[in-house]
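Here we start with a single chain on its own, the form predicted on its own, put down as structure tokens.
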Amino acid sequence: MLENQLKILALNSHIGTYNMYKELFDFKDKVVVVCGAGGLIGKELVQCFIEYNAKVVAIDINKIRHENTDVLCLQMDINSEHSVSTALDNIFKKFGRIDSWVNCAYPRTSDWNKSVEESGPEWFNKNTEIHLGGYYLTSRAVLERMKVQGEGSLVNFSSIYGVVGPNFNIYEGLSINNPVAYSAIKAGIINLSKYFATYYGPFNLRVNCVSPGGVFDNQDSVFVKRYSALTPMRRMAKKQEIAGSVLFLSSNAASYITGQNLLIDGGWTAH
């Protein structure tokens, strides 16, 4: 009889372990904010966190709506302290906290797609200000709020081009380009994230970064073919693959991960 009781205890122990690991990825009762929710990746992130039971706030510079009425949609400019503060006030008024924040906004000037020869200091400085500066302003404001509550996660979006230089052969003869400011901005976001990770770590806050490779979005077929040929996995990323990685870094499964830059690139930077 004692042997049977021990078997039952062992079985229950295993079941408890499995439930524990499932719970690491469960965002029930957690508030997750996606900043830049109107873009390709932003929309996917919103859907991803909804499926994992989060209370989702979708933020974008443009007015957006979501078919799920439980999603709180807010308009916010990441370059305006007043706009950021107002959005945070609204979130805390409704939910009382923020557990995870994701910065995937992609601000840029209307003349963004310039070559090195066409670009100048004014163009470079403006784009750096609104993109890297916007991530700084938003991250700092969010982390200061999280510091008070004593826990939280923030994930910033960088890029493989924040780590390595572009391969310009894939753009030759196409309207697609990779502006020089992009690499500088994305490299800055990686180290900005590391700085905040070390500064806010003692307050039990985690700050990480993701650097996706090219994500398929119905680009020119010539570009897709060239890009894929240079990637060990021989294809571009799927938007779901980016969202899944952000979900992991935002979850309790990554509770001891901070200050890291996760490359999601199919092996592009392994060359």
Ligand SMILES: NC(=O)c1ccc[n+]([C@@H]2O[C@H](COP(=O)([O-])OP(=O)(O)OC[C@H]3O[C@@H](n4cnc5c(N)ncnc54)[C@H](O)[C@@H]3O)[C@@H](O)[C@H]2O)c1
Second form
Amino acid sequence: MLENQLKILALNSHIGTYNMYKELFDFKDKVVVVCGAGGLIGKELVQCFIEYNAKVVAIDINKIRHENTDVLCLQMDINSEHSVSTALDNIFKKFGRIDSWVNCAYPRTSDWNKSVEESGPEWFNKNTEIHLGGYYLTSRAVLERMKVQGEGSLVNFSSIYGVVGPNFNIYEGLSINNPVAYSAIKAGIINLSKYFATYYGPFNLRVNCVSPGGVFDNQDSVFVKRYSALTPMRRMAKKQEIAGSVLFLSSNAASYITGQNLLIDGGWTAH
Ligand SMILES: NC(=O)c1ccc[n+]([C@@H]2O[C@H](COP(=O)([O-])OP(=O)(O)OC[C@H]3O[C@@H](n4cnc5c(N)ncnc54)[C@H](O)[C@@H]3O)[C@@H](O)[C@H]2O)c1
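Form predicted on its own done; form predicted in complex with the ligand now:
Expanding to the full complex; the earlier chain stays at the top.
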């Protein structure tokens, strides 16, 4: 009797489906590259993909190290074609492929923190060039390599400010600012990702975007209070919550998702 029941269970398609579902988040033997890996979110992404047993490549413009010696750390500037091409060569030499690439670099000039009045075309153009232009340069180079291998996923980082305008009340009297170029750049990254999604879709490549709300990083308590009060979930994001969404979009669980912008914002853009 029990034997028969086990046989029926084994034939039941739910068992097969169950096993398949578990594999959707399997990153074993997958090569995942985090670009901007030395930053607040990048570090968390590296940790997240390590925990999912991926072969992780950590890239940053600054020289970085990781306590886990299996992590391949590379220095690369998203604005240099030569630097990007060399990094890609090194990754393919070591691993032979790239399954997922995440762009979370945050290039900005040293005078980034300007008000609208202080800003000017030179400042605006330079920051657009190094941030939006860098994401274009890197995405294009990565996707061209992935095209040859016939599969792959790319996730670019935008922001809520690529979708909605800032609420300036939260910055009043504080040194924290949200420069006008950021909104233009981040909006550009959303549609850059959509363009690449439709262009490279026929090559079995997925390109998505994530738009986080403010991530808690010990900001001024007045800012945290104001920001939280305006957020439906009444708090800022945890960096782990950003990593989890990127993990999902990079995984096979998102195998039919491309050209999307996933807002991770506690409801900020819902009203
Ligand atoms: N932190 C937040 O609250 C928040 C919210 C929304 C969106 N974002 C976005 O998330 C991404 C990551 O943000 P973060 O807070 O971790 O930033 P961060 O400044 O902490 O880290 C960014 C990393 O990018 C690297 N970098 C800068 N220029 C580079 C270049 N030319 N080439 C390669 N690497 C370069 C830096 O060295 C740094 O390690 C950014 O795109 C940011 O706009 C952040």
